[in-house]
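Only one chain is included here, represented as structure tokens and corresponding to the form predicted on its own.
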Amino acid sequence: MHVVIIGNGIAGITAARFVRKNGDARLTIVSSETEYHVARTALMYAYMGDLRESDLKPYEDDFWTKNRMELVLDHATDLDTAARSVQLASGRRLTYDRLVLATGSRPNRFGWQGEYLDGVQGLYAWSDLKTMQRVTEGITDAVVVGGGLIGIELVEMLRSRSIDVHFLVRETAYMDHLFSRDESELIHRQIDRHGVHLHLGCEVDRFEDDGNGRVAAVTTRDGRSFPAAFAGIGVGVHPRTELAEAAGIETNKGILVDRSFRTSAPDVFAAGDCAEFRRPLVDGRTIEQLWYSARRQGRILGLILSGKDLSYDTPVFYNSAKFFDLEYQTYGSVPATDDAGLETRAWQDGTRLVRVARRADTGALAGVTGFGIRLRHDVAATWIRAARRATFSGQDVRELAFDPEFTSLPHNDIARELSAWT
């Protein structure tokens, strides 16, 4: 059996690894991004000099030949599902028995004037890192648009080179759709402490041309203008579906799949950022655009391609990030504010914060979030999955959180605060 995978991101590579672990199928992985798989989540650290570019490769170069995976540096231009073949830009045509579309996503743009000027970009792929390294060389001023996780990464990258940054965020508090007011304030203080000019409630109107096709400034809807030899865009991503759409495969926002990652075309599968589940997952999502989710989808798909009878079930949601020096983890569902279905309680001590959510009708734990404090993944996920009651002892907190070196947590105080439901 010949399995062809389009895309060498975490979903495609994980699927390939699990196909190889469970059989002898011929494996071909096509990508026009890089010759080898790179850890996109670590792109920022290469820019900041914390990692060498070679460190971004999770596997040694001979890993692929040892595991009989053919890597093809090329671009898929056409898919013929009747002939079971993929046309590549180089002229080569690949035939397949099973095809995986792991084409990922691309940064959003909103039709702003000047949004394709030189020096205006998002941060998603290897090419974005290389372009950013080139266009920020020697500059002194930049603007970052969008208060999400990519936005804060772009800001930190630019500040690592002492570039003055104006950070434009549409919301009136950072990620207020997800974070409580106190949590957003923690992030505001981090941003301020690192010398970033944060502008909340601020929306872009246009990117100004310097007369040579390069961005020179960003003008906002309220008429302000900020100098910018570079403008980073971090306003979300959308699935890459062009190849599937052109082949007549059913798409909506993403490539439509069932819980076994099957598309509307025979023996064509899709996973990762580009895939959209026809039936919503338990938490209501149909698209999961997170590295952790893509890896899990790739693992399940690899097992399915190896003959296992499996379907994708909803894991306990997990994500983590870093806002400069402030670490963040979240598990399950923790809304920004109490709603009809979920109630929340929080404990805070300076820059350390823990917030839990319980289901209003049953009192079961629905989720937990930590800032500046590390939570144990297996404990949080087990408790949420088991619908454990959201009341805690000091020993429970010791089990859930671990004390970093040279610090300690007031476990009993945290337990008391998180259990004080009214």
The other form holds:
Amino acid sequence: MHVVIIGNGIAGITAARFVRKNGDARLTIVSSETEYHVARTALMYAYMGDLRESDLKPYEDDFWTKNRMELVLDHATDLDTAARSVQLASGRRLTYDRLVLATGSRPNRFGWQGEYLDGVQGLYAWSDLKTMQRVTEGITDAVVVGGGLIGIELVEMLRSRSIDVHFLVRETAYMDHLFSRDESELIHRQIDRHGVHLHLGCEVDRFEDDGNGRVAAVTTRDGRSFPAAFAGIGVGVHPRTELAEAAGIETNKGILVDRSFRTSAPDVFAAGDCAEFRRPLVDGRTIEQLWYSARRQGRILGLILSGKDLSYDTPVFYNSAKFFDLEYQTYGSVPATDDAGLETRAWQDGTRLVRVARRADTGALAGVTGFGIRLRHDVAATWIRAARRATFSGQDVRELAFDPEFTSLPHNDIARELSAWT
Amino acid sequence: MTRHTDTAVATDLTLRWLVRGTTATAAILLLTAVFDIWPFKPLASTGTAMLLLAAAVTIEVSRRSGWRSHRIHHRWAGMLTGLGILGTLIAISGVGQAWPIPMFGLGLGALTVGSTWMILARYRSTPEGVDNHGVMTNPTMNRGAAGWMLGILMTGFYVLVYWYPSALDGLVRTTDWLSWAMRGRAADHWFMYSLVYTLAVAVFGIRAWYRYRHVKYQRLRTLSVVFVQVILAFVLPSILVLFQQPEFYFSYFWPLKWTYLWPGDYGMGWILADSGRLGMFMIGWGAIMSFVATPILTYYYGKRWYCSWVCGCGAMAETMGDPYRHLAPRSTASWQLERWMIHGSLLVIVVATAVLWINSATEGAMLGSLSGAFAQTYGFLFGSIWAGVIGVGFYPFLGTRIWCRYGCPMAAILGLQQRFFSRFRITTNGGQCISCGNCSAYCEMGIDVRWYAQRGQNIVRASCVGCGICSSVCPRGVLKLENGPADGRLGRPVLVEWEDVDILSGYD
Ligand SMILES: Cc1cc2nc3c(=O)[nH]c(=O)nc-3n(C[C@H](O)[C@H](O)[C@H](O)COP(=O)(O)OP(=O)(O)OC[C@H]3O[C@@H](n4cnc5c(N)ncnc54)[C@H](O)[C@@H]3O)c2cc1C
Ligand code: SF4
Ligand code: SF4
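Alright, leaving the form predicted on its own aside, put up the form predicted together with the partner chain.
Below, the chain from earlier opens the complete complex, with every other chain and molecule after it.
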């Protein structure tokens, strides 16, 4: 059997690894981004000089030959599902028994005037890193648009080179759809402490040309203008579907799949950022765009391709991020405001914050979030799955905490505060 | 009040007391010098007092300025450090013999104060938190021209110390005053070397403290290595010498300090020869530490209790070596080589110890006069070339733990125990790893931490010295050093790779 995978991101690579673990199928992985799989989550560290570019490769180069996976650096331009073949830009043609589309995402653009000027870009691909390194060389002013996770990463990257940054966020608080007011404020303080000019409730109107096709400034709807030799855009991503679409595979926002990752074409599967589930997962979501979900989807798909009878379900949700020096971890669902049958309580001390959510009707634990505090994944997830009561003892908090040894946490106070539901 | 300002206030208070204490000590020393009422020579007391005063003034000026103008600080501190390097070279060239005290001030003294100042200027003004920006692009830290120069200088210094000590006489003389003060005799090149080593650990200990000050594990660990180096490995042996006792290091044990359990002239003979009861205690201490305390401590805490909290080689690696930790070779091939070499080294030392004892018991029947040559060759190869010249001199080329990874027999034993019989592990926090690679890049032992973390598997490796840096630099809080129950710490990958089911998936 020949399994061809388009995309060497975490979804495609994990699928390949699990196919190999469970059998002898011939594996070919095509990507036009990089020769080897790289962790795009670490692009910022390569830019800031925390990591060498080679550190972004999670596997040593001989891993692929050892595991008999053929890596092809090429772009898939066309797909013929009837002939079961993929056309590559170089002219090579691959025939497959099973095809995996793991083509990932692309950064959003909203049709702003000047959004394709030199120096205006998102951060997604390896080439974005390279361009950004080149165009930010020696500049002093920049603007970052969009208050999401990539936006703040872009800000941190620029600040590491002492570039003056104006950070334009449409919402009135950073990520207010996800964070409660006190949480957003923790992040505002981080942003402030690192010398960033944060503009909340600020929408972009256009990017100004310097006369040579390069960005010079960013103008906002309310008529303000910020100088910028670079403008970073972090306003979300959308699934990359062009290959599937051209082949007549059903797509909506993403490539439509069932819970076994089957697309509308026979023996063509899709997983990771590019896939959209026909039937919603928990909380009505149909697209998952995280490293973790792409990895998990890849794993289950790999097992399915190896003949296992499985279907995909999201686990207890989890995610994490770091806002400058502030670590953030979340498990389950913790809403930004008490609603939809969930109520929350928080303990806070300076930059450390823990928030729990429970179901208003049953009192069962629904989720937990930590800022400046690390939480143990298996403990949190097990509790949430078991729907345990959302009251805690000091010992519970001790079990939940994952901070390095000697970190002092007032476990009992936290427990008391988080259990005092009214 | 946030934790950030809490620490700032506490540090400020500590600095105030430090200034007061230092000034008072200097005053007392000056008085003893004027009235000549101390076992120290007036020369020594005056020298010490002047240096203490200089340090006090530097700290106080910097403290008062609130570190706001750190650029200005940086410039002055840099100039002072440069002066220190120049002064040291001038002292070596022979001027040190003529004007020992002034040349100490202009040489090692200026170097110490200048580099401390530079470190404070760099880190006091930046927010707490991991800051590795630019580490991988800085030529000094990445085998650029400056890195090569530094490596050659350091290696050269070791070559001189071991084989051409007379070339360093100028520098040795500038440390005479301290040697008189501490040991009641003139300095030799080993004293000068220990002093330089200890100063390096102390000064760069301050750097390590500031760099990782947001993590208490790192603060305590740094305090520990600096304390052990300064007190147990520098002050205490000097005091023993002052009281006519053998120069013994309470923080080193067989098999790292092999001679402590070697028979006769090659080893403990010299301890027993002229020191009676204290000598017996030293031998006993060494034996108990090697065979009783070490296994127990390693069972409970892993090899870290020694390698990154106590050992002097570790102390250097964790402080002065910190800027080079990412240079550790990390390929699979280097790991295979490491396993052969380090276990080979352990084998050699065990066999050597046994042979020397048999030889001594049979009064030389086995090796005859060869045993002396044997002991010397071993000391030369392992003690000088391996641990010293390459072990430290090559920091800017191959990272900081070359000796610890490829040569140290102590690390080999502790490692075997850590791997197979210990409660220590690095726990991986479920599926939170994003494969970014920070942990692997900054592991000074060249362990591919990410390989385990991204599969959700705990890290149990013989070579891990438990420095905790992987945990500190991980941007997703994935890694935690722990001493848990011994069973279940290896096991199968817990969350990510479990074949068909995992506890988070909804398939169980
Ligand atoms: C800067 C950044 C930081 C992030 N940080 C986090 C984080 O901290 N946590 C988290 O959970 N998620 C994070 N994410 C999101 C996460 O990286 C993605 O969800 C994940 O990488 C998606 O993986 P994937 O395998 O589905 O797709 P991708 O990684 O996008 O891989 C798709 C690959 O397919 C290639 N490809 C597409 N079409 C073709 C074609 N026709 N021919 C050949 N090759 C093709 C692409 O070039 C690409 O290499 C981050 C993303 C970015 C950009
Ligand atoms: S694995 Fe972590 S704790 Fe162990 S030596 Fe490497 S960096 Fe230090
Ligand atoms: S530093 Fe943390 S997130 Fe990054 S690879 Fe290591 S364990 Fe994973």
